[in-house]
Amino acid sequence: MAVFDTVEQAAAEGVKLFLEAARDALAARGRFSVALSGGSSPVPLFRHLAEQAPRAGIDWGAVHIFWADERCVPPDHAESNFRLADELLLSKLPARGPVIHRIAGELFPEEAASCYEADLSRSFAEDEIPVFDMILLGIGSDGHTASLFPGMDLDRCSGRKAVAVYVEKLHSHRVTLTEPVLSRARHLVFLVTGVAKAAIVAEILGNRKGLCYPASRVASSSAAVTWLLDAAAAGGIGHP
């Protein structure tokens, strides 16, 4: 776990990470494959990424991009995940591009799942959980990370590498990579920032009783995760 002072410090390191992760599995495999998330947490990630991007001696060709979840809207609407992260990274990256693989928000939540199911497979090994090399995850006041929501039976889910879900409260469908493929990351890191988080953050890391929330358990069955935060999500831990 790492605290920053600020918001860009915070993702100034995550973005030290990814270019990092980048380098060693182009050096590795050939290839790197990351998840993005939305929400407002990466934005600043985001932007600092496109700004080191000219410079960072990464061949982006050889980057796959994924997404964590997304909401079931069409990929222009102001609410999907992949219009954030293209507005603010992906149109600024050099040519050659990554490959992009779009969760398909437009499409009824079931086939947009199933047709993401079988992008992984095309992308990884077939019969296997995928095994990414980042996956960048952030978590909500409720504990919920990607779109797993406390309440949900994740152990439903464990055969399958994403599945569409309902989210009663915010009366959204989403897609959403499943709990094996989020804990089987090479190095998962979770970009947690603003005081609104605080309490859940004290919960999951401070006193060790978040373990029923989606976040903690996606983490603590995780070889490799990294909790950067900003002084005001960490202003909890530590305290009753």
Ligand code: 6PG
The other form holds:
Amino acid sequence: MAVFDTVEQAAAEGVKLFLEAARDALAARGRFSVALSGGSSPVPLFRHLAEQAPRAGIDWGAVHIFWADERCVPPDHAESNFRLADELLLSKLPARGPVIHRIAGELFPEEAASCYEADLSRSFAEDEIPVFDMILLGIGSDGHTASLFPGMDLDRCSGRKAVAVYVEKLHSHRVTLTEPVLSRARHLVFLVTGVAKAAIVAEILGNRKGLCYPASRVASSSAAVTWLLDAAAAGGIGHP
Ligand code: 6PG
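Same protein, different condition: the form predicted on its own was shown, now please give the form predicted together with the named molecule.
Next comes the full complex, and the chain you just saw is listed first.
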């Protein structure tokens, strides 16, 4: 866990970890597979990464961009996680840009999930759980991550790579990677900022050890997880 004075500093560390993981993966496997999240937390990271990308020395054509989840909306919709990343980052990357593995939010949810699973099977070894080099996650103040929300039966979908879910309180159909895929990433990075997350962060990372939340289940079963927090989000826990 790393705590930074500001959101910008936490995001800058996220960029540093992203580029380090990319260099390592490209050197080791000739390819870097990363899954992004939506929401507001990744915005400064996308912006910083777009600025640094041209001089990062990365072969972006060997980078495969996926999503941890997507809202079931068209790619040009204001709620689209693809649109967010495309506007702030993907459209600004050097030529021979990354290979984009978009979740087809414009399809019916179950069809979008099946198409994404087929893409994952093609992109990773067919029957295994996809092992991403990095997955960038946020958490909600209710302890959700990606689109795995409290109250969902995560075990029911553990045999799938991606599933369609309906988030009642948001009146939102979504497609999400499942817990086994999220926790198998070579490097899981939670970027959590803002005072609204202080209580959930204190439960998950503080002495109250809230292991009942999807975010804590994913984190606790991951072999390599980094929490990047700003001081506001870390306000409820003692800093080492
Ligand atoms: C999404 C995200 C979601 C997000 C959290 C935190 O599609 O909305 O994948 O899991 O990470 O809801 O959202 P904020 O970063 O906006 O607080």
